[in-house]
Structures are given as C-alpha cells and as structure tokens.
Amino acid sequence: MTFKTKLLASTAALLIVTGGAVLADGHATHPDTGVALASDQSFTYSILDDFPSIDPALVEDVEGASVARDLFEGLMTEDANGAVQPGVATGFEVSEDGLTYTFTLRENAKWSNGDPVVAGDFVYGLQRAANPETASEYAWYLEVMGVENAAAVTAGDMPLDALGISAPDDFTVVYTNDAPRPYFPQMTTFPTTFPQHRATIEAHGDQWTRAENMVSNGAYVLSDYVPAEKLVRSRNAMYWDNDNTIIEEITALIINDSNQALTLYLAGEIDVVMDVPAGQFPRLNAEYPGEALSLPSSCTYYYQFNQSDSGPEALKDVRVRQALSLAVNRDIITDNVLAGGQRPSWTLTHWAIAGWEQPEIAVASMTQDERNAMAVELMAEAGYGDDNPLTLEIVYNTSDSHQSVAVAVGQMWKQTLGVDVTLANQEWATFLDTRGEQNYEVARGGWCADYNEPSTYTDLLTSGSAYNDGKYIDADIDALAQEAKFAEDAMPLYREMEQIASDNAYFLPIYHYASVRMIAPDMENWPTENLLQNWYSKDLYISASE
C-alpha cells in the first residue's frame, strides 16, 4: 500500500468520526494489539534481483525463499523471533535416539484448489527435491538435514523411495535420520522441504509456477508474475488460518538500481525497501527515524576465488590468495563504503549464529599497515610485482552496493599490491550461471543462514558442497564435516573447519550483513528480532494513520 492510498483511507476514516459512527476511527482492529487497521491492507516492496525460480524445490536465494514461505507452509513455521511454530503440522515427537521425528498434520489444512493437504504430499516434495531429475541446488540440504540415504538418494545410487521420508498416513509425517540434529524441527521451515501438489505438477510440468497453474497451500496464491518487473501474491481463502490473516495482497517490484527504489519510497510508492544504497544509512536514520532500520541478519559477504581448472593460475598459490585477503580494509568498507551497521569477517559463519564461538585467526588482531606488508612479501614471493603485474576480473551481481564494494577491493588490490582489476557486473541469474560454471576469476558471494546452527556455514567449507564455487578441495575439512555431523559437540570442529578455510584463503571473507531496509511506520509486525530475516507476511498488518 502506497502512502497516498493510505492517506486517502485516513481522510475516509475521519468522515466517518465526523458522521457519529460508533467506530471509534472507521476500521477494525488488529485482534491482539489493538491497533486499528488501515482499510487498504495491500503493501509493495522492493527487490534487486529477479526470482531465479519461486519453485520450493528449486528456490536458492533469500528473496525467492520469503515468496515461497507466503505460497507455501512447512511443517513448522515461525514466530518473530525465529522460534519454531506449528505450521501444517500441529507438534512433532523425537524417538529416544533422536533419529526419528514424527510429524502429526492438522487436518484442515488446504490446496488452494480445495484438495486437503496430506502427508504424501510432503513425501512426494521431498522426493522431488531429492530426484537428480529435478536438478535442485538446493537438493544437498537434505543430505545436512541428516535424512537418511539422502546422499544416495540425490545421487540417484538410490530410489527415491529410499530416502528418511514417509506417510504411514494421510496426517502422519515420519523422518528418518543419520544422526540426532537438535535443530531438525527448524529446518522443516526451509522450503525444500515443504509439500507439492504432485497433480499440478504432473499436469503443467515446468510451467506449473505460472499464476494460472500454480496450486498451493499457504497463506497466499500467485496472483501475477511478470520477469523482471513485478510478482503479486494475493490472500488465499483456502488457507487454514485465512481467518487470522490480514494483509490481503503483496506485491514485489524488482528495481536493479537500489537508488531508485529508495527514491519511490520517499515518494510514497514502495512501503519497503529491501536494499538501502550503500553508505546512506547514517543520513537515512537521521532523517527518518524509525523507518532507517539497520537490522541483525545471519548473511556473510564474501569473494570466491576461482581454485578450478578455469581459474587463473595465481588463484591456485595460497601465498596470492592469503596477499590478496590481507590487503582488503574491512573496516574501510564496512564503516565508510556501507556504513549500515555491517561488521569485518575473516570467517564464514556468521558472529550471531547460536552457539557459536569465532576461531582464532591470527591477522584478524593484527592492524592494516601490518598486514598490507605480510601481502606485499607473499605477493613477491609469489612472483608478483612491478615488473610482472597480476591482473584479476572481479565479477558481481548487478547492484549499486555490489559495486562500491567492488571499487574499493579494486583500490585496495592496486595500491597495496599494484594489481590491475576490472569490474563486470551481470544480471543475477546470468551471474549464478556464470559462477557455478566456474566461468570466471574471483566472484561475490554472500550466504544467508537457513537454520540457526554452524553448519548451515561451513558445509559450504565442503569439497562437496553445490555452492563451492571456488572448487577447491581440502580432505581435512571434509573429514571433520563428516565427524561433526555425528559428534555430541561439533562445535570445535566447525571452528576447526573455518581456521583451515582462513589458513589457506580458500575465499575472502569481507563482511558480516546487517539487514539496512526502509520500512514505512504503518507497516506493522515487522519481524525485526529474527537472526534469519525470514519474514511471513501473513503475520503484518498495516495501522491506520492518525
């Protein structure tokens, strides 16, 4: 919804003041807080990107997973503050040993077309997410998830039948593990794991994500999907808790250029923004207090280097890699390139991730001037220098941030080490392609969080792992990969993990985000407390204005 709409509303709400009617402002009231309800409960909202898919099993990016948790529900769910909810299922027990979880399903739970939803259809999703058929990125989830045979499974070594997944019956969903996982429940939140409606598919095949195709069951249907423009999602009235639900219609504007988008706000035409330009925060939040947010998010910004048979040559020495991570200010970029609340990494995983406790990495304590000098020799030992320059091509996803970051790496490479770098910037699906083929020489990265718990980073550390787009290969971070997915406390070794990672400059870790968004005073409920981001938007409201 529109400032203009909204006060539009406001001005119709007053008449009615003005006319004797018993509302004390014309509107409802939010059922729990009171709050009296704008008329108009639609909101538009900016993103960078377009959706690389809003299939749930084929979803890789933050964006494309918070469409998917409003069009479908999980097993579980959560609350504002990332604590797991009952979603279609009501609760779940564990087995004594922990490797089993049994889901029971509520039984009024709905397709949008009015087909109840049933535990085969959370059998059949998965099934999907796993088949090599499917091609999912995200088909290796389920083997951190501990599902037992997922490994053979998306392998195709196995049937699918094969796989920890089944329905004794229409309401009863039963894993399967390899090992106890304490996080397992909050994992179903992630929507690979969520139902499909197998006919639908069956039916359209790659075409049944159209609006006109599409089936689903959560809180709200697709209502139209134009790439690279716009996608809106509008109230399902199939949804089970549809009588709680507020928000009636959502829409998703995809802006590249996130000065624009931050220009339609303050005009009145966007309630969010998802991606404030860099560096504008301070000015931002001075100007609009309470509508500047600079939020926790469990997401590192990183640069990968090309370690594959495509990759340059100098990429392979881990005296350029350590030259090249040693001379990035990360100070400089987090506190004058974006200045938004960002904090310098020097590992993957995440400061806020719980439990978790960061490594020693030596040149983390050590200052720039120090460890600009320690890049300089490895650099010449290396071989590199002023009579034999290295050249390098920084590729990003279009984005102004991406960009500045971009920059200042570039000026720092240069004038510590006299590297010449250019800048590519490519639309964000080209941009994946182009990175997961290894068709480049060091790229951005950023990884978000799926799940509170270390490993949903450092698998990623992984020879293994589909985003390792670097392609390298340490057999020490396999093994301890492997021994922390059955240890009591894996913790040490997630940490282990990281310090080989940081060791041998596998990838340049450069910050740790904080979500910088604008979002509008009326927009209520805004689950600004949740590590992960993740947002559901039958869960806002919008207030009416005073």
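Numbering follows the first chain given and starts at 1. Everything numeric here is computed off the predicted structure, so don't read it as measured data. What changes on going to the form predicted together with the partner chain:
Rigid-body motion between the two forms puts a hinge in the chain; from the set P296, D309, W208, D335, that hinge position is held by P296.
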Second form
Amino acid sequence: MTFKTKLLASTAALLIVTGGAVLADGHATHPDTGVALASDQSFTYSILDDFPSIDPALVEDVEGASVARDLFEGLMTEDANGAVQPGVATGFEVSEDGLTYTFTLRENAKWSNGDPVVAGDFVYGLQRAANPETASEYAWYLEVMGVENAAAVTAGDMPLDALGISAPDDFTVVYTNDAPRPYFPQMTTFPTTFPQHRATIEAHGDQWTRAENMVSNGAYVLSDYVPAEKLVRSRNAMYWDNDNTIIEEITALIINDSNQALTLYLAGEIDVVMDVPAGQFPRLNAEYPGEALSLPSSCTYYYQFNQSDSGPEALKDVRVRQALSLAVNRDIITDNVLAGGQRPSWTLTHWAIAGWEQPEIAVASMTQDERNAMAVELMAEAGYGDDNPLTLEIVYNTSDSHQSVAVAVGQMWKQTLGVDVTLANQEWATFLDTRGEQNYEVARGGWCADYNEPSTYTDLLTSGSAYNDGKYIDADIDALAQEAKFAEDAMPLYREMEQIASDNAYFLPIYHYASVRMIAPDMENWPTENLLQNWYSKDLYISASE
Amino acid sequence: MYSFIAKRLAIAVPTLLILIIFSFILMFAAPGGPFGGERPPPAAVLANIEARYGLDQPYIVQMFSYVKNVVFYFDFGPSFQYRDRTVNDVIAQGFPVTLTYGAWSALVAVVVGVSLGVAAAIRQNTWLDYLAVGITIGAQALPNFVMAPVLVLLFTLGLGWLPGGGWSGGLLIDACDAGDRLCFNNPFGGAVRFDYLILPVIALSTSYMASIARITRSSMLEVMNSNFIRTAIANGLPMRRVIFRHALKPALLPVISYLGPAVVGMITGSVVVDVAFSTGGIGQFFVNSAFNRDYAVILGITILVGALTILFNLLVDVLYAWIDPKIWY
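Taking the form predicted on its own as the starting point, write out the structure of the form predicted together with the partner chain.
Whole complex next, starting from this chain.
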C-alpha cells in the first residue's frame, strides 16, 4: 500500500514537472480525437483464471501476455489494428537473404529504475527464455521464430551464446535466423522475446516478479499483485513515451465465474469483462447495445478423426470422413447453439488472418440440403446404412459449450446418416492424454494462432506436427509446407494445403471463434481489429461522461 | 489428560504420513500431468520443465524427497501451475482469507444455530418452534451455489448495499475510504471493514447454522425431558437458570462433536464461496489444483486440511472431558 502511494505520488509529481497537463486538468481532451477526458483515468477488468506467470520468459496464457505487454516493451510493438510499429527499436533492416535482422534501439528507453534499456537486455532476455534451467514452456516460440540454434540451446545441446541473437553495441540487436520468416518482426512483439533486467533477476531469483522487486521497461509498472484476487499496474514515469500515455492505473480482477463477472459489470464495479458466456451475447447485445462486443478471436474449433492404427476402420475411408463433415450444419452451430458471432469454418486457418483468402472449397458454397444428399450417397458407397449402421464416439473435455456442440453434431449425424453416436466427456487433463495417445474415435480440438500468418495453423496439417492428433499423413501437404518456408509468396501454398486437407476431410473444421466482451461506454480506443486480441493500456483512455 | 494429548499428537504424525502416501498414489494414478494443454510443449522443453520440478525422478524418490523437505525445512515445494510461487506462498496468501471469513462463519453458525435450536426446544410445538424448524429446513435445502448468486442479485444489484465480490484487503485495512459502508476507523490506527465479509459469511454459514440448530433442538428436547432437569424444575429453580446452568451444557455435547469437522470445513473455505465472491481464499484450490494436476498444491492443501482435522478432533475430545465429568481419559 505504501509502495503504491509513493509510486502514485512520484508519478503525479513527475507529471506536474514535465507539464503533463493532459491529466492534471480534469477537463483535458485527448490529443488526437479531442474527446473530453474523465478526471479518473483508471479502469478495472475481469479475467477468469489467475496468471500462471507474469515473467515475460515464462508467460503462457493470453491474459498473462497482456500484462507483460503493459509492463514490458519489445523491439517492436503493435498499433490498435495489430500492425507492427516501433517499440524500443526505432526500426530494423533485413539482409538480402532474409536471414539477418538488425534492429536499432532508441537511446531514451529506460527501465523503471532509471537504467537505460540496452541491446544486452534483449540478448539476456532471449537467452533466459531459451535456457533449459529457466524451463520455459514457451521456449518453443523461439524455434517457431526461426532463431538460429533455438532448439539445440533449449535441449541443452549448445551453449546459450550459440543462440542467434547478439548485441554488437548497446543500441544494436542482431537476430540470425535459420529461414526467412516474412512475419518475423511481428513476432518480436511477443513477451517471450522481451528484454529483461539482469541485475534484478540475479538479485531476487524466483522472487523478481513480486511488485516490490520487479523492474520493467513498459508503459506501466507492477504496483500490487494479490494472487487469485487482483493485479494492479500503474504508470511507469520512466517510460520513454510516458507523455503520451493517458491511463493511470489498471486493475485486473481474477473472477473464476464468468456470470459473476457479468454481475459485477452490471453493478458498475468492473469496466471490461473479458469472457462473457457466448450464449448470453444475443440478450446482452439487445439490452446493452454498444457495450456487448463480439470480436473475431483467432482460434478454430474442429473435430479430429482418429486415422491411426488404433482408430476405427471406417474413419480411414475418405468417403466416410467426407460424409461426416458434409452432414454437419455449421450454420446451426454458430447461429443457434453458440450465438456469439462465431463463423462457420471449412478450413483450419481463421478467416481473419492477415492476407488470407479462403481456397475454393466447393462444398462450402452448397446448400445444406445438397451437402446432406451428397453425404448420404458417400456413406452408402462406403457400405454404411440402415443394415450396417456406423457407430462412433465423440470425446470432448467437460464444458457446457463443448457438450452443446457435440449433442448438435451427434444429432445431425444420426438424422442424416443414421450414425449411432455416443458422447463422452472427460476432465481436461485426462482428455489431453486420451487424445494425445489416440484412444478415441472422434475428439474435439481447438487451435489458436500464435502469430498473424496462416502457417500458425497450416503447420498442424503436416505429418510431423506434434499436434496432429488425427495422425493423418499426406506427402503433398508436407512438401508444400516445406516449400512455403522459403517461398516468396507462400499464400497460394497455404491455400493448397487447406484445399488438400479439405478434399480428404482429414479433420472436421466446425467454426472460427469469436470472443464476447462487455466494455463500458466510456472506455475508448479498445482495439476491435486486432485478431490476436492483443491490447495495450497505453493506447486506451476514458472519456468524460456528459 | 496431558498424556492423552501427547499420545494423540504422536499418532498424528504417522496419520499424516499415510495421508501423504495415499495422496501420492492417487495423484500419480490419475491420467494426464501438470504441464501441457491444448498445445503440449516439444519433448525437449517438457524434459526441462520436468527436470526442474524433479518429475523425472522415480515416484518413490519424489515421495521421499517431498517428505524430507516438508519435515526438515517445512518446504512444500513450488507450485507447478503458478510458476512464480511456492505452495507456501499460495497457502500463506489464501489461508488468512479463508480463516477470516471461515471463523466469522463459524461464530455466526454457532451463535445463531444454538439460539434457534434452544428457542425451538423450550417452546416446542409453538409458532416459534415451527418458524425455527422452517428456517433450518429452508437453509439446508438451499445449497450455497444457489444462495450466493441470489445474495448478489439482492444485495448488490437490487439494493446496492454490499459489494458483490472481491476481498480488497479483508477485515483489517489501513483506513476507510469516504463512502465505504460498514467501515469503522480505529482510534488507535487502522480500520475494520465488514462490507466484503457479509455475503461470503452468510453463504458459507447458513447450512452449518441449520445443522447446528437441528442438532441443538433435538438434543435439548432430550435433556429437558431427563430426570435431573425435572428435579431442578420441581425444586423451583427459575427456568432461565435451569436452561443455561443445567440443560445447555449436556445438550451441547452432540453439537461439539459436529463442530470439529465443521469448523475445519469452514476455515479451509469453500470452492463455491471463493468462486462466487472472488475472495482469493484457498477453497478454490481444492478443485483447481486437482484439475491442473498441480501436485505440490494438492499435497500442501491435503496436509493442511488433514492436520487441522486432527487438531480440531483433539480439541473436541478435550472439550468433551471438560463439559462431561463422566468422561475421563
């Protein structure tokens, strides 16, 4: 408490000294939009689960990443639409072969204790994330980025300094990659790549993320964290762009029950609710227009068919898989079962991924009656019908919405194809084992993008992917994936991969996610276009109520 | 008496050890593990994580080193789910919260429950008795996961009297803010605030209160019909004296044996209260740690609850001896 008070006092003092009149004056206006600002620039939002970690090297969940983006700043950052813009680096140059990225750092970036942010902090941060001793679950991200030797360093086969990052001088960071990645700069906005303050981490060890110890370089500093209850961050007076920051204080409340969070929102105790139960969207949208928002969320919901040796013989028949896929009326699932702004899907890649165009999937443009007719025909060809009914079990992890989808799909298969479907729900950790060990027939799956480019999805279609739980192998897809890594324009290749997967019905895409939020009417600038749902408190502000 | 207490405490040690061994066996028998998720990390990464938490060791080695750390260093290990925290941190943060609302719940449950029970018994078959029995049946029939949202609906959304959740520092805080309800500044420094406490206490204590009232009523009825009470009344003792001096003590014996496990249940919190009111107590970890396969937290909480149960059962036995002179250890 006293720490926080001191911090607020020092922030206020600094604002007055630097002439940050924007906040000192309650009737100030926003510099860009001219909207009158509220005198109290603080807000509260709710999240469902406590953060597994807020250490940028260890962050593994969406909400923890949002905290890390407020507390730390990477080489590059994002604007409200998710486009890459300068962060600690003012810009970068790419070598001709696309393998070397040279970032130039700004000289006025500081840590919250006043130390300058130097290139060595980025090298230290990345090496710490890769270090086997840190045991970061997200060490794999560096491999996806293509950082040279990332896998070997994480496995402990190479020393830390073999990692493809270096600091020739205090204001230059050089990344060396093993393959050109057009989306590489975007990936430097991810917390695993953020700089870290070596002296603090060495002095406090595991305790360095405590509010009283943490030194950070973002627009905010951690001022209070009561696990399982709340996390508070407040302005970092040392942040290089502090003059343009408006929000003073952000409180994240950890509320395990989304209906409870909604109640507190309606009681005016919370300004933003991150996870509103999808089924509530139509009602909320009608009662609170403009406050209930359905935003595209870059995840895809699908069913896996077990095509491994342990799977049922029927699912190895492409006609059966196609029939099952065709018979699922995705519109009913998105519009009637979920009703939260989700969209029907025929590909794994989310419709809103940057630059993505859906491949021409013929069945997608048919009517459901046509699809059903085709499905019945395929099923009969495969030898299943009233005299020889197919039986299948759908396994999903325990959740109301997964159950609703499974009931709907089971009903559609039964009605159209006469398939006898049984449903089985399992508790999460058990379910993951079941699916990972191919002890299932049909299993629920979901995949979320790690970066805004199709390969974050299409990699899953390859036989080498550890997440290909259907265990399908397609040599053409594997070859295309390899080619895409070095291709000038990989989009057509990605489309072809999806096309092949769809033709063979290797899996059954059902819908693309949307997330439903409640956002108070005076919260301004909340990004609605950022597909990865990344948001930065420094871009937000609160308008004065009329 | 002292040798009895010493003996009971000595038996507690092997009891807890057996508890630990059973928990270990159950945990490792459950499918799945603490790390992974929709996207399990690559093998090399997983190996690093398992090495860090000692999960690459054989089960028996893990168990021995766990017991050694608990016994010699009072170290319950790191949480697997919350990477920046140890189990000691999790318990140190959450237990005071549950202890606060749990102790108040126990107090409310006992005071209200015993009063209702006694009132119903001495006015048996009057409107007071019917009312008390009605209240207790209603309170027992209404589970707290139904009551919690109803309370919020009524007192937060409807009347706007009480906050619908959170803890905000709890009972003892530095100072009241202007506009805080039920907050009292202490002239000697600090302040006491009850507003965040009321709804969780109502939600947690009601069904315990109902049980206590029903036990008290039936036990009180039995005692009031016994010979020594009839004698006391026949001797012309005032009713008040008969009830409080002679009847209440023996009537409370069954209540006390009920209270042992009930108090442990209340002070270790409840999942429903923690989730419905976001109090941040340890009750929620009973379920969450099992779902997350957070082995160290599961064990830590199991040991905490086990130790408290042993302790409170011992207290009950000691209280018995104090109340009933016929009982001697």
